[in-house]
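One chain comes next, on its own, written as structure tokens: the form predicted on its own.
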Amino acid sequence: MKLNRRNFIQKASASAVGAGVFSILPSEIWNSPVAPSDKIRIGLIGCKSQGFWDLKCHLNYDDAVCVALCDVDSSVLNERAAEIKKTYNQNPLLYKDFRKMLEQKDLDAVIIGTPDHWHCLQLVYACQAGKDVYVEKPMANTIAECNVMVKAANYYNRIVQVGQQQRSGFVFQESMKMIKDGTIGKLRKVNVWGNFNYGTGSDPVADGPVPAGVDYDMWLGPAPSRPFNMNRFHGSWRHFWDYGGGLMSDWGVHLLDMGLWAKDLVQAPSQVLTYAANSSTEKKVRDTFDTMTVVYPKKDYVINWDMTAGVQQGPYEKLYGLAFIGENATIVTDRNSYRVFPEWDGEKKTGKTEAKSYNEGKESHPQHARNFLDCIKSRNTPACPPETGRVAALHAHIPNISARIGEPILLWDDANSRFTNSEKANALIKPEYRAPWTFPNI
């Protein structure tokens, strides 16, 4: 149902009252070129990189406006505010504490672009405040956090879009159509690979003073207290278990998600077979692994993940991609292209299906943002709801846990959210939050 001014206010107010806050729409927005009932007021938490790109993808649509920015780094915050003013002529309120931002009355939705270890608390607090949420992938940094985020989205009846934007892209949508309409015959195997230089980690640097204008204690949040080091800060934080899962959770979530989508799987892996090592000879700083091979046995097919950080070569001359191997053909794809390689029919002396290709695809962040905005209005399920984000994240977290404890085979009981063959693995399901932060219960 398309919301008009009256029922939008009613729905927003009802959600806000239930969360213990009040949301009143300012009268001035009703003078905008877009119908005011269609104006969605957005706040961004985490403005440095991917989060700001996500925000711009939303603001490039006329029915979105930025009313708040939050970042622990004053220089980043001021720089992004100036860009919003220059590009969109909007004047968002600025915050260094996201909790204060969530109290802002004229705020409908929140984009979470912070490091992975912050996603859970920020999403839960936003849902409690009656806000819809676009959260970057991986959905969270641990299995237990993913679980509670799904509960929060459902309990508070919020629209949550996880930033696995490939689900909104033409290339992968067309590939899924061909798989599901039988073009390639029975799907037998999905080979997935991701090779990127940055996955080896960062050059070593000494601990140093916290940069001026940075609230480092807030940046750490629920993560353990540690001396400030630039390698654990902007961008390169993802190589440390406290905050991220390395290349496996950064790109693995995106690509493995496509292997799951091919069969519409919404189940976590019941079993993984993992090889992992830090085999690069470059002297880098990291906790995470630069080399991984993982096998995910499924009911009637298998997904294989292969990762070699520090190189930029891969199968089919692609540094990353997927090969969907069927009985009649193989589809090879990345974000920009797909190609169908038919199997040969010896009797008919022709291919078992039509050979075709497409190479004009573009990044699908704008389409994913559009889907989120539309679902805020319609209250329909978005392209990547939290249940989907959770399953993709667990396909990264479970092999990472396997590698960290040195046990190559792990068996997972999703119904009870535990490993059945390793107590060492069970110890890594839920993080221990640093005081005063506490793990949320829904």
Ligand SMILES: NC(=O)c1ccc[n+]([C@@H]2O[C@H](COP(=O)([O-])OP(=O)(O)OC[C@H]3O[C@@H](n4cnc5c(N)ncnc54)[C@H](O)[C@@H]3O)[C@@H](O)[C@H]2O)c1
Second form
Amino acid sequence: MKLNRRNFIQKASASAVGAGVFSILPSEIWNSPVAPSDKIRIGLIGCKSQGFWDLKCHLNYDDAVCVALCDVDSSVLNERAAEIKKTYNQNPLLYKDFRKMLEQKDLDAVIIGTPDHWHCLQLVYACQAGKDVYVEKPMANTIAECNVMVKAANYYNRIVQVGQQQRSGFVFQESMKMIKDGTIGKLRKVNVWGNFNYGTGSDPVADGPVPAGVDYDMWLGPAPSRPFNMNRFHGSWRHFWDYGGGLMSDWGVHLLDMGLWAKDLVQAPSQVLTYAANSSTEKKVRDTFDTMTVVYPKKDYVINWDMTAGVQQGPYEKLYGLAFIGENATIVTDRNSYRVFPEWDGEKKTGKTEAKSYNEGKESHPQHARNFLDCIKSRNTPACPPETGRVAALHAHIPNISARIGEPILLWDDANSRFTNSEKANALIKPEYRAPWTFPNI
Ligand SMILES: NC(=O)c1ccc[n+]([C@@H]2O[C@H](COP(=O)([O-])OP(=O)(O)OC[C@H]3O[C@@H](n4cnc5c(N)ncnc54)[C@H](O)[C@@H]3O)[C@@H](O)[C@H]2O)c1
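Could I see the form predicted together with the ligand next, after the form predicted on its own?
Whole complex next, starting from this chain.
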């Protein structure tokens, strides 16, 4: 048999994964393209909400097919399998344990749509098993996990797309063009804001029994053991440090990523000034903060993040958005629109640039999925590689750490992966995994 990427990986990963030990495969075979005529065979881990939308965005292209679904909640798994059958007439194999799914021979790529505390282990295992990965944002729930995920993607030579889909969206691509071609003059500041009701958390409920069909131990995975509570489960887990980072990481990662892209910065923040509080009077439960203001000084501009959870208003009548403030104009964007507000030239009695606006932006997940499929075939770098995902995630994790320890200024040494001014902060870089899960070592 002629050895190509597909049959080599199938042979090698079947034996390696089955034994519970992952061997290193030659990168030239791992990294050879999938033939353009091949369909990309996709599996999804975490099927309830965002992961399933991501999957559909892939399956709406003719060259993608779903061969596996995995979820720890049987009712989610069965409902999603029925939907795939009805909409696409496809019959994926079903799993409750992602490690079993990764043994499946005819699986090229996985989408990871689980809560943030699972992203790292699932990505590392998937890379080790020779799969390409689309991992939802934030790339992981801690700094150390983000670091090891970048290493894993590179070490195993996998295509990894992080789910910061705005990088593939028309509105932000156009905004970036205008910033980089000089339309707005020197970019001096990027104001970023995200105000959403849901960021205050959920109404309190008592601990209760684990719902039928749910493998709760596998939902918790590496996170600390605790009694089941509906508020910490589907969807609302994002308000608890064990699994997520609140609105700061949920929306902050997406929007701050745009502030970084404006200057093509792929650098962790070296210093961060954070104000955080719980100032809403609503009786909701959460660990995370409802109010945060963060300043990220950069070499020749500054990024500001402003978040007031529980409020559905914001600057320029947008509850979330960005203002790219240049010398000649400000561009204000959200996911569907941009508007250029020129500065006035008093001498020439005209705007310093043309005023223009666009309001017909569409969802960018389909384009981000297309980019991932294309990169699986070409082995080119995708629109949001893990290095970019890591840097965006650190822009959320560092202020969250600052808020948790009550130290407003943190100085970060990225080369040595440590804070230079706080041992308390250093203690929150790496999570302690609950046995039998162990932190990956690449
Ligand atoms: N890119 C975006 O615009 C966007 C939007 C929303 C959410 N997200 C991200 O998507 C991810 C999922 O968020 P969500 O809102 O869909 O969460 P969710 O709670 O609605 O769904 C998560 C699913 O993962 C399953 N799951 C948990 N542990 C699992 C395991 N070990 N193996 C298999 N399945 C497991 C759960 O049972 C659930 O079905 C998060 O990282 C979130 O930040 C991204």
